[in-house]
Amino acid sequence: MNLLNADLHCHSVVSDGTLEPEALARRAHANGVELWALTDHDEVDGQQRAAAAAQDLGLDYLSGCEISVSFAGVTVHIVGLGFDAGDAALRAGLAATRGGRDARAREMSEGLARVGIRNAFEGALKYAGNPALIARTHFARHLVDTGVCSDTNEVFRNYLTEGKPGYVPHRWAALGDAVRWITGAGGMAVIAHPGRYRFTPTEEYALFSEFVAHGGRGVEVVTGSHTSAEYAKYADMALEFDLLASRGSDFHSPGESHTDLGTLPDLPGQLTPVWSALQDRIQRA
């Protein structure tokens, strides 16, 4: 069950991809993805779209969706699989997680401002598919088309990490409440690429711990941002845990991305899959 080609992290122009669900499951099936899920940050408005396309394509399908959270003064992401993308508790609780993303990118605006860029959040507007999710990102791919710099990465650098003019933090959800949405529409909560977290050991310790004590199950151990080093540490933290593992390119774009969907490699054989514990969720082609 582990050599599954299964990808089950990225991103449409729901959120902050650039490709429409469709063409996202067009691309993923000719990858050779037998397991597929679309994870839009804060939104499940995707869902019924791309279980609809991977349908069309004999494409097995889990809902998903990536979880904003704040733990320990840092933004930690959380994957929901296998949820009902109809339940009122896990739609509110997206809705007021996403309900502080224009005023935090008009600061973003403000900051960029006054190191002489100006209007970048109409520029970043205009990238935005869904204007209530408008995000770091949506900047970065303006700042790089209007020639401020040459690649996303070098926006990231200079102009929207923490310390740098263009950077607002943004109070998210609570680790505990995104769990509890997730959970009580039916699906499992995986933490999202843990090695992009910049913890001291004794913090990623606790962030393990307490997820775990919430009630999550999983934890992303083959991803598009780790090295093989980081397969190896997070699948031993599996194992600790005793979370099931799940694997994900985070693809947003045929431009940006370095790991294409279906591209990554098969989870290690020591570990449980958290398909093994989704099957009856499941939307078979």
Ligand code: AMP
Second form
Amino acid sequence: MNLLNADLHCHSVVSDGTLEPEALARRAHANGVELWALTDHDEVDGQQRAAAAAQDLGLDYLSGCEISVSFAGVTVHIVGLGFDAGDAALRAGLAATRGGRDARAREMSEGLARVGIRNAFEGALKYAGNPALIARTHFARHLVDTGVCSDTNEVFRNYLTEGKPGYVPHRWAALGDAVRWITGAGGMAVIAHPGRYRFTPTEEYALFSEFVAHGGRGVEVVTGSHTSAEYAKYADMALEFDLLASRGSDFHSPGESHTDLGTLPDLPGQLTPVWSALQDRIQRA
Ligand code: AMP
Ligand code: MN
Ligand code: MN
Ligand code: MN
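Alt. form predicted in complex with adenosine monophosphate, vs. the form predicted on its own above:
Next comes the full complex, this chain leading.
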């Protein structure tokens, strides 16, 4: 079961990816993915299209999203899998989480204007497939295409991270709320790419403990954001906290993402995959 080519984390134009849900489905299928989920940030509007495209291709599908959460002053991402995408409480929670993005983006633009980069809000908006979901990624694409930086990593490093002119601190959803929106809609909550957060070991332990206490059940072990050392570290943490393990590329764009859909190593053999507990939630092709 661990050897299934599952890819349960990626983004479309509905959030900050550059491909339509149908193009992602084709790419996943062409790359050999056997179980797929589209996990746009704070939004489930692409779910029907993704599921329909997967069905046409003969690809098994799980509904997905990636919720932005603030925990101990740090932004943490919680992936939801296998929920009912029509659930009213989930949709209301996601809408509330998206709600602050427009004002945040305008403030980011003001910060950039102070260092001589004008009209960044209007520029970034042109890259946003969904105007309700303007992300730092869209600013990064705009600043690369206007020649301010040579790649998106450089934009994040110099302009969009803490202490830099385009960075605006933001309060996202509470951890317990995000987990409850997902589980209340019949899905499973999964800690996304834990290796990316700048936590002390104590804070990281608190994140895992509180996540489990709220009803969270999974953690991404093999993701495009982890090194092989982090695969081993989070495999141990999955066993320690009795969590199911997930696998996902976090693919955003052919030009930007270093990990393509379906190309990650298999989950370590001693782990139990999230899909073992989601069999009745899979939309079979
Ligand atoms: P936001 O939700 O608006 O804060 O944007 C976060 C998104 O920015 C993430 O989901 C990634 O897609 C992207 N991102 C974050 N850090 C980096 C980075 N260092 N380089 C490139 N993209 C990044
Ligand atoms: Mn993203
Ligand atoms: Mn993420
Ligand atoms: Mn992601």
